[in-house]
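Form predicted alone, single chain, as structure tokens, below.
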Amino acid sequence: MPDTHANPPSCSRATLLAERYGAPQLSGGPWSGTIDTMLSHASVRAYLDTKLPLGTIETLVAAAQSAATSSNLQVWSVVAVEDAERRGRLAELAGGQRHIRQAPLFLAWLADLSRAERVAGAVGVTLEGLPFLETFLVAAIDAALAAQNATVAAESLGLGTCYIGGLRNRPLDVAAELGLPPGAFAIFGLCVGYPDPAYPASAKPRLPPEAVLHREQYDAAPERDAVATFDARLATFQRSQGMAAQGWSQLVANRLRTPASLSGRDRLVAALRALGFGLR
């Protein structure tokens, strides 16, 4: 039987939706405990120094491997980092993010074409399709799908998580730290651990559904009003968190204004080629 019920046990549907969008939302559709977990997601940046239960990594990997994978190629891998010193070095490579040091587990998710090349080489086949952008995209998408499965699984167990895109700031150094072979690239990292209750994480509001949901064909007509509404909602959230009220439009403009604002990731194509990806 599907895990559905009219009244989620942990928090009401109305409350979860209101927190996710920064304002009350109507939803009369189906619901489940899994959706409870997904809507409750918040990036956790403060962790207790508590070890994870034995077998946690294996459970999360099993959940990750249950995600869809294009053509069953399974062109992703994950490096589980528990060593405190290595986590500290990765924290610095990712821009000095201290929660990488705090979390007892750091998962580096890889677009990994190296395994496919080794497998094909073992049967005497040269993979001429490896150096194409499509193949890299398949690996990157597979890794993201797997990681999100693991994230939902972790949060369903009461663990906190935080994605770390900063691994792409210095990809060659990250590859050296993780001992990656040519054809493997750390797409992002994921902190996993028990949230520190002294620093509770709040669900960050998202764009109103009308800004992202298109029916039958793309229609940008509702976007202007939806974005203006969201600018105000996000500013309210930012003030509630003791942050400077910036609004979403300005955030997007600042993040993508110049190549320098990409924190080194403007050189990613050159780095990927140096790591063995053709990207034709």
Given for the second form:
2 protein chains.
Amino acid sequence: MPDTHANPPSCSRATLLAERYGAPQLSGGPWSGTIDTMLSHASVRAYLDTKLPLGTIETLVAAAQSAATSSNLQVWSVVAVEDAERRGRLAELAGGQRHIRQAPLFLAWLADLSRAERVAGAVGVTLEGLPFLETFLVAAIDAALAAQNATVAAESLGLGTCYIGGLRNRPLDVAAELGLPPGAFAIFGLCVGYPDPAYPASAKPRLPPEAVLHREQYDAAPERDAVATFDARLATFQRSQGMAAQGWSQLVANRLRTPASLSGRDRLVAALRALGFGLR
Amino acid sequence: MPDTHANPPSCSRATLLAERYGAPQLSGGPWSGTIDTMLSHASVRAYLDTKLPLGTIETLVAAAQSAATSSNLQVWSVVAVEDAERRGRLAELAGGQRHIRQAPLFLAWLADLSRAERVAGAVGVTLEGLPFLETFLVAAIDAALAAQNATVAAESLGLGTCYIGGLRNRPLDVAAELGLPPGAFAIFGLCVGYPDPAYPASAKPRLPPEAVLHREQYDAAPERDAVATFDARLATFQRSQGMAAQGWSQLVANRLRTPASLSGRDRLVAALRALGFGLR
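In place of the form predicted alone, the structure of the form predicted together with a further copy of the same chain is requested.
Full assembly next; the chain just shown is listed first.
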């Protein structure tokens, strides 16, 4: 339902947009409190050990389940990990990310074709449509839409979050740790907890919209200037965070330069096959 | 920012949960107006021809760009299609979905590795990390997180939306229509417009949470009862919509029974390779 009137922005829209893009922006469009929440997003990597209110997981899952799902197939699941030792082991499997150990809740989001296979099996049907890349992709998209609802829901409650792509570094070990059946794959994680105010997270600047938004057809013409502008803005942000001011172009070049820079995920096809995905 | 206090639910939480699950639910967790918006989600397949307020696309894109993106790589783009004839052609390519023609705005979300390749090329670097399934998956996830923010943002403004997976039926034709460069793939579409009140959309029931939410480790034990319950609830819903009351198990079985039921998407690997994705 619309919240344009019910929920006046508590932060200035101009301020939120300027932080998001690393520079002032025109902002003539419609707006809502929900959009305020989204624009305020910053990945949180330092958490208090404060417990979450009772029922938080259930609320986040209800929000996640309310996202669209292709043909209502619901080919995703989530494992809620609160046990500190398991969080510690998952932190190591994801490349030693301390915030997984620190946040009271870790959600492992699953692309999950195993439930569909069981359910169809119970009515005597073998699903010949399962072992295709398309079907894996449906599960991946379903999981991502669900997780993003949970993320925004958590942030609307004053909680912080951090996506963990490192959960794909060692998929078989993660599957063993979470007891996953064949056909289920932990596609990414999400830390959830109260941000530690001693280490405030900052909204990370994004490309100028003209580099990602195209009208009617793809047009790369405005990209060159937009990226040059963004290289400078991101360098300023990186400096403000005490990071090396490499800009964005170098960040992209370094992150994807070699297969080794994928942290083991260059072997994802083999791992997914071992987990029961056909990917045809 | 939290909106728990600023934005009291305008609909009853109990009503929203009962519609989402097709039966009353306990609801003791924390809540917000943003979560109200999410729980109210229903895919809209009938639109008024009312134009969107000026600046709507820019607001939706700012929300989309505020979603998390792996390593700030921002490997997604979006093509905003307003031209009625192009929407008509895309409607045909997506399997004849009339609502693409009807809604004033169609957003084609792209998994886009082409920008990263151009940007790294400009600093003299060849990205050997590009032709991997992992990198395609990062782009797919980035696009989905962005699109879901845009979706919830649109709904918070009183607009309706509908995801269009049918955009993957004929990926090469869609790429030609949108003028996509190699390395860009239209992963799904999104209709955006004002819902036609003459054809109100209903929230589609989802599986009981115990079928998708696992604690500490995956546990399929509660699934059988949950699915039986859900088969009955979904049949009731289907009947209320004038649809065949097949329940959920049969829906899953029918949707994925054969490769032919994937509407051409069983050839997605070949299409992606033709579009420049390595998928190694």
